[in-house]
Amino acid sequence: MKPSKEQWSSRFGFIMAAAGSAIGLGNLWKFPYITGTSGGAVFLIVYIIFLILLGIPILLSELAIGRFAGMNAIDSCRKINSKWGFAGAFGIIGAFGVMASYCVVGGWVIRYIINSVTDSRMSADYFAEYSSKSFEPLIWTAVFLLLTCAIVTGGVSGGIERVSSVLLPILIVFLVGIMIYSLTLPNAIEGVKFFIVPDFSAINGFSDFIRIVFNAMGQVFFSLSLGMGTLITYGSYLPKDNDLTSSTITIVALDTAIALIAGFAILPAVFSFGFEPTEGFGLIFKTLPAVFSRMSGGTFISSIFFVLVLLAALTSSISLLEVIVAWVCTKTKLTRTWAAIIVTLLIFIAGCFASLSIGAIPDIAIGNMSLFEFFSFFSDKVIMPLGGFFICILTGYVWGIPQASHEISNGGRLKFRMRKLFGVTVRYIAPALIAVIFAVSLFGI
């Protein structure tokens, strides 16, 4: 098996691509609504703790594994130990599951951009009416996937890196502008308090606390693209002189900053106009359009906001598609272009069923969840945490901390000051946290 010949052309390009993978719908769509439904600042505190205990060590492990092997997610894990390819397989499965629902949301965003530009007023019921349609949502789902596919077919440096290096800075600049505007709205301070001042009275028992903890862990995995093979795949394109520790901290810092900015941009506006932050996954599709309609210059702000959401969604979707495409290219004789087209078509088929399950054909369900909800739940609450758990075991016990540290320190040329903390976290803290929270939340232990 030959390592991939493709590489990032610069450290900046890699950081933008990797951070773009993390900074997606998880930050602009999911983080605000999960925060709103999980107790506000209480959730934020738990989330930041998990970023440190889970996010940094697992992300660093994935980059190290990928750069060491220089292969796709499965073969990179297999190079460390021939029996451990399954650890990378969680990433392939997780990426597909996420994309099956992710592409549907991306399609919604494109539809909302069009509505914003044409100044089409969207009532509170518009989202339910639109998402329940049979045909139209599938068109925009296809458009979103075609955009993603077109970027991935351009390759690592010519497609993913080039696009991410342009889109991410634009996203940051305009999102900061919306945040500043939102913070100047009347009564915005109530949204700020909800976001940063803990209200423990919202926790009515142990089950509420576990729900918040479980949501925080799932959000860390979803937001940072952990356990999906993304960082292993991106790490495989890294040159050996890259400072993995510095890159990891930069990626996590950027991702956290964007999540916080999104929170300060959305929640104060929601409170300012008397809406509730507990809307759920429809927050930016039901509540925010109503908020924008009451703002001075709301049409322009709405257009800019949903364009930013689309940019964020694309920087993540290209990373998810790349994980699968890299594996398919290795295992078949297909070119990158044909691999991307075939995988995109399969995701579109799954996305069609996901879209129809929340509208036209609600009987498409698994248990008490629509297929759309199942794809999301199964990926970021089951597959990704399990993938992260096995990455920790692979790094901490199979590969071993000395060998992993050797890779992270560039063969000893760089000081790895976090080595002891990294070892303790990867071997004990992270897998124990994942196992306990996973068991308590899913099985009621």
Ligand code: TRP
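Could you give the coordinates for the form predicted in complex with this ligand, as opposed to the form predicted alone above?
Next up is only this chain, free of partner chains and other molecules.
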């Protein structure tokens, strides 16, 4: 296996591509609704603590492993220790799990673009009615997957970087505009309070608190695309003089900024229009149309906004599909195009069941979760934290902090100020946190 020779064309391009993978439905759709169902500000505090204790050290470890080895996720881990290829393998199962629910939501977004353009009414009930239809959502799920597949087979190398660099700044401008509008709605202050002033009395005992903590951990992994080897691969395209620490902090800051702005755009509107913050995964699909319908030029803004959400989702979904396709290509004799088509079909089948499980056939459930919820539970709360756990052990013990720090400091040329903190979090705090949260929430110990 030769080290990849491909490289990002600039530091800005790399940051935009990594942020493009991180920023997606996780920030715009999931973050506001999980905050809503997890007690608002209490969740936000736990989320920020986890960003520091889990997000930053694991992201930095993944980039360092990738740049050190210069290969795909599995081979990079293997280069550090021949028995550790499995640590990079979580991405393949994780990517499948993420995609199975991502494509359904991507399909909803496309439907909402069309509704915005044709100026169809999208009342709050519309979402429940639409998402539980049996046939139509499957078509838009397929369209979302076809778009993803077409981009992946068409070759991504220059593409991801270019699309993300343009998209992200536009997205930020739009989101800030919607946020400002939401904040001026009547009663918006209630939403702001819900988001940033913790109300511990809203937590229903220890098990509720653990649920919030578990949600926050899953969201950190999901939103930053961690534990799946994606950032190992991205790190492998980095030049040796890139400052990994500052890149990490920039990526985390951008991803968090978008999530926070989305929170400030959605939650005040939720309270202003009298929706429930605990609504669940339909939250933005109910709230945003209500916001847009009040704005002058709302139809136009709504169309553009949902197009931006779609593009943000696509820059994430292409890198998810790419993870699986790249692996299938190395394991089989299939060409890239066939590999992409077959994988897309398999995801589509899983996505169909996920979509139907929401309302049309509620019997498709695992335990008390619909299949749709199960896929996201399994990927963000099981696979990604496990992947992250092994990345910590690999970096902290197998590779070792001195070697990792050597890579992070570019062979001692840069000062690695956070070295102590990095060592302690990677070796002890992050793995212990993941293990304890896992044990307590899955097994109720």
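It should be emphasised that the depicted structure is a prediction, and the values quoted were computed from it without experimental measurement. Numbering follows the first chain given and starts at 1. Definition used throughout: the rigid core is the maximal C-alpha set that superposes within 1.5 Å between two forms.
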Task: Phe264 C-alpha shift between the two forms of 2 Å or more, rigid core reference - done: no
Task: After fitting the core, Gln219 CA displacement of 2 Å or more between the two forms - done: no
Open item on the list: So that I can tell if Gly177 moves, could you say whether its C-alpha shifts by at least 2 Å between the two forms after the core superposition?
Closed with: no
